[in-house]
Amino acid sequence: MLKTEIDYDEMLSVLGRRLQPNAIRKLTTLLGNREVISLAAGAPSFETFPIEELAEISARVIRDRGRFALQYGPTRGQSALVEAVVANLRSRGIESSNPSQIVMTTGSQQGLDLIARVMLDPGDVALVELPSYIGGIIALHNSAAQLAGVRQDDGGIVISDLREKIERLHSEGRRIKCIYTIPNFQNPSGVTLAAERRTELISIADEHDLLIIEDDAYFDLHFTEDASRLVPLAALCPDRVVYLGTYSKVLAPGLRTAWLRAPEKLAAKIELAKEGADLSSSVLDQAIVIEAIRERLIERRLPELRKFYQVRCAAMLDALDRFAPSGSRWTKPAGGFFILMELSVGTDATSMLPDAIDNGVAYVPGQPFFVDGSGANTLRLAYSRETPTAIADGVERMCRVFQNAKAQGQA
């Protein structure tokens, strides 16, 4: 028996007492055990994996070389997967990158939370697109930056709003000390930073000695030539920006391999950083996925799994275009898993999120994308996971919920 009750408050780091639950998967508390269509996760379709290819490479890594697949790893990741990954960079456009440069990651949320804590002192501003991804945020929240949001159009960040923000942050004194932006299809908005606002984006950043963080998960999963053709950030400015990729879209999400390429002085502290993290990230996992580009697993699949995306995007608009309620608007990816809607002003999707599971459906509310606190009449929707019959009827059953609270005077 204790003699006092324990105070686990009290034993609390600074960090402990601000980490936050994500928002998104406090949705499956919410949802409990219910079968509901879900437009919420923002996660591959399982349909998409290549289920026997993998389990064929897996049993041959591990029955060939498993006493070096199932040993601990270099800490920057496999010399055979980071030569892999600097080929792809430079196939990108980034045509500078070599292997000093890349750090293996377990996920691209590792490689967020590793530049977060290697970049940021507490009091730093970090300038984040409205909305962004919630992983993102809180890994820039957890290092005690503070974040300003910069707002987004159908172009993406809007520029003539990024020189106002740093204009006002300077002017009180504060520190900027980077940019985080999914410039491709962008989670949770689908928006896509146009070409010229790239080559604007790296000379703001020049000008004022700041870095980009680019967060380009969805790269390879664009539906038209146009969007095909855009040059990464990392390609125009490499010295100014650290970028992050992943194999979770493009094979599967449970082999959590993903990479970052940073200038080498910036690559060597993430690495003394992740070093202390977990050691490094899974051999085996790496090793299949090595395996998997040498047989050319990915690129084989790629035009398959860009169609498989684009037909359920395609099902979603065509949906939203028959059941949305008026005065609502929504974005028009060319690429990626998601679609930003907005509803009319003064509604709040959260507070309706209950009835929507009532009815079978569920979604993420937006107001948590926007570090700003606005965004309560948004959310985002997914065309991931679901089928396009289940999208269409998924959208459908949401929109009737809408109509109601909108007829009922709640929305």
Second form
Number of protein chains: 2
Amino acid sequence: MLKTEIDYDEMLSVLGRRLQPNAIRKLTTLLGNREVISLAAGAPSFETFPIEELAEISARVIRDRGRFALQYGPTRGQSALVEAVVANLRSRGIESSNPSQIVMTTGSQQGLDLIARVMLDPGDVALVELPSYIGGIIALHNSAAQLAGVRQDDGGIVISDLREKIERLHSEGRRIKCIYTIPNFQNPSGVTLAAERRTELISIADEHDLLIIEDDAYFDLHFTEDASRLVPLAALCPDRVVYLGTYSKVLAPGLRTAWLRAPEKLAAKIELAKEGADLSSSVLDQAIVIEAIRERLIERRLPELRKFYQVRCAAMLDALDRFAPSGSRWTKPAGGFFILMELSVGTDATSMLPDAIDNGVAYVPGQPFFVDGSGANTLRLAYSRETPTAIADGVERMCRVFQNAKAQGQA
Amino acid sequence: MLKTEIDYDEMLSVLGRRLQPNAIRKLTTLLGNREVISLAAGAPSFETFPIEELAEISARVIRDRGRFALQYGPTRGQSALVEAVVANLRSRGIESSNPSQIVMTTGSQQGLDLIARVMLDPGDVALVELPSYIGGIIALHNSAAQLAGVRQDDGGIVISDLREKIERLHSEGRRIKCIYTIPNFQNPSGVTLAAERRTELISIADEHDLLIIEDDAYFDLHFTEDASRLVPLAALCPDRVVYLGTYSKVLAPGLRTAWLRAPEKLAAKIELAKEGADLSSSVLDQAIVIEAIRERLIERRLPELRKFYQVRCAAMLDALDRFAPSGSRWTKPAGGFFILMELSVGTDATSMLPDAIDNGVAYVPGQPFFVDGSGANTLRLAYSRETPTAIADGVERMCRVFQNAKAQGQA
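Same protein, different form: I have the form predicted on its own, so give me the form predicted in complex with another copy of the chain.
Following is the full complex, with the preceding chain placed first.
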């Protein structure tokens, strides 16, 4: 019926052509119906969802305020929620926060996408940690920025490496716009940025006129006193930082309610970008979150939630101690959902994954988290989803696969 | 404290600099607390929201399936909802639809944004109607496309003008990628694309290798038998059309649940773009919509909903007949929410708006809907929000302002 043949590839934009699938979501889809112990999925456990409370809240919100909760809402977000976010930011030490700096987003992923869109042109450089969150990498990549990796060790970003990378890029005539960091209990490494490096990072950003994108999704999920006292970069230098927080990890990710705080001028641009992107995030979700905050549902559950993930983290660390092959090492998180495991040099975590899945356990190979293509011998382990028993069992199965591969000289 | 002064404007990307506020949302914000009869807001009436049913559904969905409804979901959308969309598309005559062509979106606005991002590079031309939906214009504009306007009359796009514009643009060496159209009860004009022009539009798209973006947000809200029988462009030529539908107008916009159907190859790209943009839309909203469809809540309410808006449309048309100044004309919608009014040539609808607001009525000046800068003497009137009595009252007040301006020689 068509006269003219359609070449859809030919119709695409530069972005349309460069889009890459998210390795984790691809894997999650693949695993969908397989009965495996998943150390891959980094989602919160559904056991932590306050189901009965949210059922009650949602019905009440719709009955009492349905004419607002079911209607279009302001792009920046429901004003009561914006006010609650401001209070939350102040409690985190980001004192100067005010509503004109806040934009509610559909998960922090949207925050990352919007910032990348308003800031990055093709050829601009964005610095990211090695490894870094895949969703953050994708958002930056989709703006056609060049991504440059900065090494981490157990104290987070290695400051000397950061300085070297900046100097090298500048000597190549590149314009560096920002550095994307997850300072607390990083995804995927579980590592936390040391206090003294936070001030160094700020001073480097200041020196080189960089914006810091601080993704603090796991802020509330610390396991130790020390970790709870770490100061956000946005508290140290609010003018240089776009700060991202979310209710996904402490309430429920399906509500897709997160927020960002940016210097006012950038927040205004981000609001405009969001207006074009979707007008607003789910208004009902926001109304539910407002009620959950008012009833102190989130606040009251935090101690229990921290304990919940701490127990699982401990189960994974114990199992790794018992079963991990010699020559491997792994991080010891002070919060969050993730451990990064590093196998002996020369080992390939990707090639062993099918065998692991056949043995009833899944993990995420680390390489996609490293923008420089390194990390082939690493893998991300999430302790958020499975029970402590299943975690121990899963780690044992996985390590057996690694040991066998080693014995057969494949690793 | 900062060593280096921050120039936020200097930090922005090309998109960051070109972002423009949405004239309607700006106006809505302005009017927020003013007690006026709003013929400006094009949102559905909250009287149409099935509050009790949605309250009951939301609580039940969270209780029964909270572990899924509150968790991260697939980027394309919940599979049960995707299946329901496919069934809906088939009922609209788009027979070949299948799940791999569907992506659920945060309102149709996100659908527009995602399509624009995967298709349009700076300099590409997108054709739009004169006038067209502001959100659509913004989404296309944000991709740095050049927008070219095609005239409409009471039968929709003027085909001869479409041919002329295409030829002129091609002779200028421009690449035209797509045409964005709202064929039924258009926002802002209320006009419907005539049946014979639909086939002509398809054949022109085919001849010039254009994609059609068909925004059918008001499909279900027809007032006449004739309008209900019009065939979507996507039914005539599914390979050349990205088709957008939404639950915002027939259920509740705060649920932010819409969908698009695209040729499979484009849908796959749009899915990847959405993955980077927000991972997924609200999972709870989708779960609620699935239940509303299963219980035939939407379907059962449609006849009543059509009647609801038809009565309001009639009230507005009656009032215009009685009060409109001589020399003005307006469209007669066969569905949807909007009437476009055209005042005598030389009249400026924008300059009379403050006076109208002072007299207790608001409308949207038409000019921002015209990408060629024309339409200064037009305005968009929405009959979706106010009661029939308030509509009649509002139109009378507004027309009195127009008459006074005319008497004083300002118009």
